[in-house]
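Next up: just one chain, as C-alpha cells, the form predicted on its own.
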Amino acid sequence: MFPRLACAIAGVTLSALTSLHSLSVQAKAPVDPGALHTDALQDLFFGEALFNAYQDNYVDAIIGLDTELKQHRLLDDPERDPFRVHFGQAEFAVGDLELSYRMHREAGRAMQQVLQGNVAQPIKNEAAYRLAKIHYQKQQFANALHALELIQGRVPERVRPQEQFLRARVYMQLGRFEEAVALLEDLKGEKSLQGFVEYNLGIALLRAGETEKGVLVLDGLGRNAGSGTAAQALQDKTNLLLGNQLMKAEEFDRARKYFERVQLSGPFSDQALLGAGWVEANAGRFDRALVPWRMLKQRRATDAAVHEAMLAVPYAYGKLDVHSTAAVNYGEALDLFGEQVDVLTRSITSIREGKLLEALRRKEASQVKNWVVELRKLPGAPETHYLLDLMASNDYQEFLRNYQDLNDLYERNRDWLQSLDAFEDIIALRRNYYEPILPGLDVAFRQVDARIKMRLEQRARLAARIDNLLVNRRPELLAKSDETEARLMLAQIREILAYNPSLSSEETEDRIARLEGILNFRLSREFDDRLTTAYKNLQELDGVIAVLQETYQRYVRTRQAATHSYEGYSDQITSLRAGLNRAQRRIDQLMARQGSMLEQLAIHELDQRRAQLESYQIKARFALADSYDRANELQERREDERKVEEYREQVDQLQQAEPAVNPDGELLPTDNPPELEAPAPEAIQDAADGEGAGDA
C-alpha cells in the first residue's frame, strides 16, 4: 500500500504543479463518457479510477491511472497484470481527464504522442479532435483548425457529432460563417447537441448577413428548446438575444414578444424586463413601460438591471408629466444608490482585508454546490455581495477555479504530509514490536531448519534403500525391530557356540536352524507386502517433509515481511517529505498570485459598479432637481389656469345678472380682473404724497 501511495503522491504533485503553473484559461469541462467506457472491467484499480472520474473527482482519477500506468511499465511480466487489458484505454483516458481538469499542456502532450504513435487512423483522428478541443478552449482557433485538418478518413462514430460541432464553432470564430452554417445544418436533429446546434446556427446566419433566416431559426428555438433547467435557460437566452437584436434594429413590436417569452423566474428575467420596458419607451408608450420596470424595481438591489430600472421608472413618469411622482422615485433611487455605494465600499474594503479568499478556502466550498452563490446568504459578509455578477465573466471563473484547485492541492499535500508522519509512527511501532521477538524466532527457525535437513537426509536414505531392494531382494532389510533383535540373538548364539564348541550339540543346532528358518521364511514371505508398506511410508514422509518446507517458506516470507515493514522507508519518506514541502511552498506562492489576481479582478469590477452607481447618483440628483422644477412650474401653471377659470366663471355670472349703467346710459364694469384691482386708499395717499414731494 505504501509504495502505491508514495508513487501517487509524487506523481500527482509534480504533474498538478506543472499544469497549474501554466494557469490555463478554460472552463472545467465534463469528461467524455466514451473515453472511460469499458464493457468488461478486469482490474480493480482501473475501476476505482473510473468511479472517481464519474464522480467528477478528476484529480483522484488521474492519480489512480498515473500510478497504475507507472507500476505496469515497471513490471517484469506485465502480461500477468490484469491491468494490461485496460492499458491503452487508460493512457487515452489520462489525457481526457487532464483536459477535463484544465491540464491542457499535459493533455496536449498526451494527444501528440498518440498522433505520432503507431496506432490506427481512427484513434489518430480522435486524438486530433481532442487536440483541437484543447486549442479551442485555449482560444487558439487557428491551431484548432489545423488540428482538425489532421483528421483523415473516418472519425469514431461516438465523437463524430462533437467533432463537426467543434469544427463549426472554429469556423465561426474565424469568421467563416457560411462554412459553419453548412456544418450546423447537417447537425440539426442531433440529440446530444439539441438546442446548441440551433443556437449557433442562428448566430452564424445573423453574422453571415442572413438576418431573417437567423431570426427564424432562433425563433423556433425560443419557442421550445426542450425540457429541463438547461434547456429553459437556453430558451430564455435565445429570446433575450432576439429581443435585443430586434430592438437595436428599431423593430419594437417584434422585439416585444421575445422579451415577453422569457420566464419571470429565470436567470435572464431581469434583462428581459428591462428590455421590455425600453421597447415600450422607445415606441413612446411610457405608461406601458412602467409595468415591467416597476416589477424589476422590486428585485435584488445588487443587480445592474435593477439599478437602471430605478432611473427608468422616474424617467417614464417624467415623460408622462407626473413630475412629483418622478421626483419621489428619483429620491428612492438616490437612497438605494447611496446604500449600494456603501455596500460596494465595504465589499472592496473586506476583499482587501483578504476575507474573500478566506471564504473561498472554507470547507464548504468543496461540499456545497454553488458555494460562491451561497456566500451572499452569510450574515456580515459584505465581500460576498455582487459576486454573482462577477461570476459571469470567464476570467473570474478561471481565476476562481484555479484558486480553488490550488487550495484543494494544498490541502491534499498537507494531508499527505500528515500521512507521512503517521507512516513514521506506524513504522516505529512495528520496529519496536518485531525487533525484540525476532532473535527468539530465529533460534526456533534454525531448529526447524535442522529438523527439515535431518528428515530430508533420512528420506534420501530410505528412498535409496527401497530402490535397491527393487533390484536386489534382501528381506532382512525389511525386518521389524523384534525380528532384527531375534536375528541378532541367533547370530550371537552361533558366535558363542563357535567360540565354545563344547556347548554345541545336535539338538541345539537343530533348534537354532529351525528358529532361523522360521524367521527367514516369514521375512521372505512378507517381503512384497513390507516393501509396499515401506514405499507408502516413504510417500507419507514426503507429505511431512512438504509441510515442513511450507512452514519453512512461510516463516521466511513472514520474517521478510516483518523486516520489510519497518526497514528501508526512512530515505523514501525523507525524500517525499522534502518534495512535498517544496511543492507546498510553490503552491503557496501560486495561490498568493492567483488570490491577488482574483482580488484585483473583483475590486476592479466592484470599482466599476461603484463608479456606475455614483454616475447614476449624479444623474438622479440632476433629474430630481429638474423634476422639482417641472413639478413647481406645472403647479404654478395649473394655479394660473385655475384662477383664469374662476375669473371666467365670475364674468359669466355677472353677464347673466342685470348690467349696471352710468348716468349717461353706458354700461359700467361690474368687476375687475385680479391684475386690474383698484389700489388701496393708503397706496393712493402714498402716491399723492410722493408726487407732492417731487413737486416741492
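So that the term is clear: the rigid core is the largest set of C-alpha atoms that superpose within 1.5 Å between two forms. Positions refer to the first chain, counted from 1. Since the model is a prediction, treat every value here as computed from it, not as a measurement. Compared with the form predicted in complex with its partner chain:
Core-superposed comparison between the two forms: the Cα of residue 478 travels 2 Å or more. Relative to the superposed rigid core, the position of the CA of residue 71 differs between the two forms by 2 Å or more.
Shown in the overlay between the two forms, fitted on the rigid core, is a CA shift at residue 596 smaller than 2 Å.
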Given for the second form:
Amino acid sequence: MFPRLACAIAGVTLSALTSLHSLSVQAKAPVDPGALHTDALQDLFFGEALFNAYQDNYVDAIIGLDTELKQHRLLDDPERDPFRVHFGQAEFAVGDLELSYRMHREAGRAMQQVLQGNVAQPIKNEAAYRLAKIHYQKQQFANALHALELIQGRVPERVRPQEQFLRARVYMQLGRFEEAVALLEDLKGEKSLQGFVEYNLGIALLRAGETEKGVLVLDGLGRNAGSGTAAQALQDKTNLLLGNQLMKAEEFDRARKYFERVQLSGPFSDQALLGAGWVEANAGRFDRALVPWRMLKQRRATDAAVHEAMLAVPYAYGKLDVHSTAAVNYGEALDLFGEQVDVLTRSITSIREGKLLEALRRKEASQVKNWVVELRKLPGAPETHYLLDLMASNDYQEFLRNYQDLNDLYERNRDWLQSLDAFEDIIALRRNYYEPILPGLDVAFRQVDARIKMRLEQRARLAARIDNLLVNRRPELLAKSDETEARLMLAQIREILAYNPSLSSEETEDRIARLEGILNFRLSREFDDRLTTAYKNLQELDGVIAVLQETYQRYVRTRQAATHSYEGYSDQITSLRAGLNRAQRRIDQLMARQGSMLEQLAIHELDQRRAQLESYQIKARFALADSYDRANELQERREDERKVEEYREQVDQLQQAEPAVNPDGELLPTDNPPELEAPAPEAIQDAADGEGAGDA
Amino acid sequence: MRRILITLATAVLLSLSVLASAQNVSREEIRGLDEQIQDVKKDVIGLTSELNRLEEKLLFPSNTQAAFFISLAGAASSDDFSLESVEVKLGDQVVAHHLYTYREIEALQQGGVQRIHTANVQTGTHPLVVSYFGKSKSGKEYRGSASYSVEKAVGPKFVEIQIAGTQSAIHFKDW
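Now that the form predicted on its own has been shown, please provide the structure of the form predicted in complex with its partner chain.
Now the complete complex, all chains and molecules, led by this one.
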C-alpha cells in the first residue's frame, strides 16, 4: 500500500519551481510480475512462503524459503526432492524478498553468488539484471550500468522489458539521453510498462534537446494515459509537467491548454490551478487569473499552492486597481497564515513529545489506506498534511519503513522471549512427569525386552531346524507329543529287554518292531504335510513377532520422544535468549537513532513551512498596508475631487448671481484656500482615468 | 507586488536547497545506520529461523505432527471467487475457524498456500471435515463441505485442502 500511496503523492511536489531534472526520476517501473509466480506448485512449503510474500510478510517468507533452500542443499539425493522444481526460483525470490525488506547488501550478495556460480547464462543474466535493480534503488547508477553490462545475450523473456526499461533509466540518470531515447522507442507499446515508457521518453527527449519531439510524446500521454487511478495520475502529472515547461519557455497560450487538462479533483489539481493562474497573470490578464486562484483559495488550508494563491489573489486585485478588495484578501491571508503557523508550532511540539513515532509504531499504520493522512486524526498527532511531500520522498519512506521494520522485529523478539519462558515451563512439566515414571517403565521394558529376545532366538532355532529338514529328512523331528512319547516308551522297552534278555520273546520283539514300524510309517508318510504345516506355523509366528517388534519399536520411539521432549534444550534456549536480548538492545538503540532522524527531518520540514508562512505573513502585512494606503489615497483623491466639484458649482452659482463688489467698485476677495484651487482640466481627466471602475 | 512574489519564490527555492543540504550533511550517518539496520535484520532472521525449528521440535515433534494447508484449486484461483471463511474439524473437534482478510484472499488467488492448523495426533486414522464459505464477484454465495480420512503414520503428515470455490468442491491431497 505504501509504495502506491507514495506514487500518488509524489507528484504533489511538482510546482512551477520544480526543475526538469527532479521530474525524470519520479516515474517508477511496476513490480516484476513473474518473480514469485508459479503455475504448478510442487512443494507445500514453497506455497506457504508465497502466501507470506504476497502479503508483504517478508520476514516469514524469507525464513520459509531459506529453510527450504538449506534443507534441499543438505539432501543426499536432491533430485528426488519435489522442491527441486522451485529451487532456482526460490533463490531469486529470496533475493527479491530481501530487497523488498530493504536488505540490499544481502540481496546483492545473493545475486553475486548466482553470477559467480556454475549456472546457465540466462540465469546469470537475470541475476545481473536484479543486481542492477538493487544498485539503481540505492541510486548507484554507475554500478547499475556495470551490472547491466554483465548481461551477455538476452535475459529471459519474462523480465526483458523491465531490463530494457531499467537500462534506459540508468542512461537517463547518467546523462546519456540519446541512448535512453533509442531504448525507450523500442519499448513503446509494451503493455506492462504502459505510460511509464512514454513519460520517460518525453523527458529524455526534452533533456536531449529535442524539445518539440518531447512535447509531442508527452502531449500524447497527456491526452490519454489509460484507465485507472494510476494512469489518470500519470496523465495529470504529464500535463502539469508540460504546462510548467511551456510556461517557463513563456509560451503561455500553449501552457494554458495543458493546465486545463488536469483533473480538478486529482492530486495535481492544486498545482495546475496555480499554474493556470500564473499563465494568465504573465500574459497580463489578471481578471482571468483570478478565476483559478480564487477556486484554489477555497481548498485545503495546509497546501503550499493554497498559501501561494492566498497572496496571488490580492496581488491580482491590486493589479486591477481594486485595492480595497485586495486589502480584504490580504487580511484573510494573514488570518490563515496565523492559524497555520499555530498549527505548525503545535505539530512541532507534538513531534518533540514523541507523538509522531508513537503513531508510526501503531499496527494500523501499515494497514489503513492513506495512513499518513489518517494519523493526523490521532489525539495529539502532528498535522501530517504538511509532511506529505517529505513522506513521499524515497529517503524518508525508507527511513519510515525501516523504523517500522525495527519495531516489528522488536515486538517479534519480545514475543519470542515470552515463548522461551513458556517453552521452559513446558520442559519442566514434562521432566516432572516423565522422570519419576521412566525408571520403573525401563525395568519392565528390560524384562519384556529379554523375553522378546528369547522368543526371537527360539524362532530362529525353529526356522533353522525346518530349513535343515529340507536337506536332511528326519521325520521323527516332526512327531507329535503322543508319538514322541510312544517312541520314547518303545525305546525304553527295548532298553529293559536288553538289560534282562529273559523277558524277551519272539512275539515281544515282533510286537515292538510292528509298533515302531507303524510309528515310523506314519511319521514318514505325513512328513511332507507336517513340514508344510510347520512352515505355515512359522509364518504365523513371523506375523506375531512383527507385531511384537513393532510394539518394541514403538516403545523405543515413545521412550526416546519422552526423553527428547525435555532433554537437551537448555543450552539452546539459553543461547537463543542471549541472542534475542542482544538483538533487542541493538534494535532499541537503532530505533532511537532512526526515530530521532525521522523526527528531525519532520521538524525541519515543518520549520521550513512555518518560516515560509511567517515570511508570507510579513509580505502580506506590507502588501496590506500598501493596499490600504492606495485605497485611502484613492478615497482622499475622490473626496478632494468631490469638494472641488462642489466649490466649482458654488462659484458658478455665485457668478450667475450679482457679483459682490466693495464700495469703490473692486471685486471682493474669495476665501478659497490654495489647496482647493481647481486643477487644470487635463489633470482631472488623468485622475479619473486612474480610478478602478468598480472600487468602492 | 510582483517583486514580493519573486522574493517569495526565491525564499522557497532557498528553503528547498537548505533542506537538501541538511539532508546531505547526514547522508553518511544515514548510510551507516542503514547498514546497521540491515545487519540486525539479518541476525534476527537467523534467530527466528532457529526459534521456529525449536518450536516445531518442542511442540510438534515429527512422530505426532499433522499439518493442514488451504489452497485454491486452479479453477478458483481466478479473481472470480473470493474465500470468506474456512472451518476445519479433526476428530470431533473444531480445530480451526478462519475468516480471511483481503490480503489473504489475494495471496491465495495468486497461488499462495496457507497453513491453517498444525496438530499433534497419534498414529492411526483420524476423520477430517472441512467446510468453507465464499462469494463470487457478482455476489453469489458458495458453500462446500467434505470429509477425509487422515492416515497418520510414524512420520509427519501434511494434508493440502484444495478449495474449488465455484464448483462447491473440496479436494484433499496427501504430501
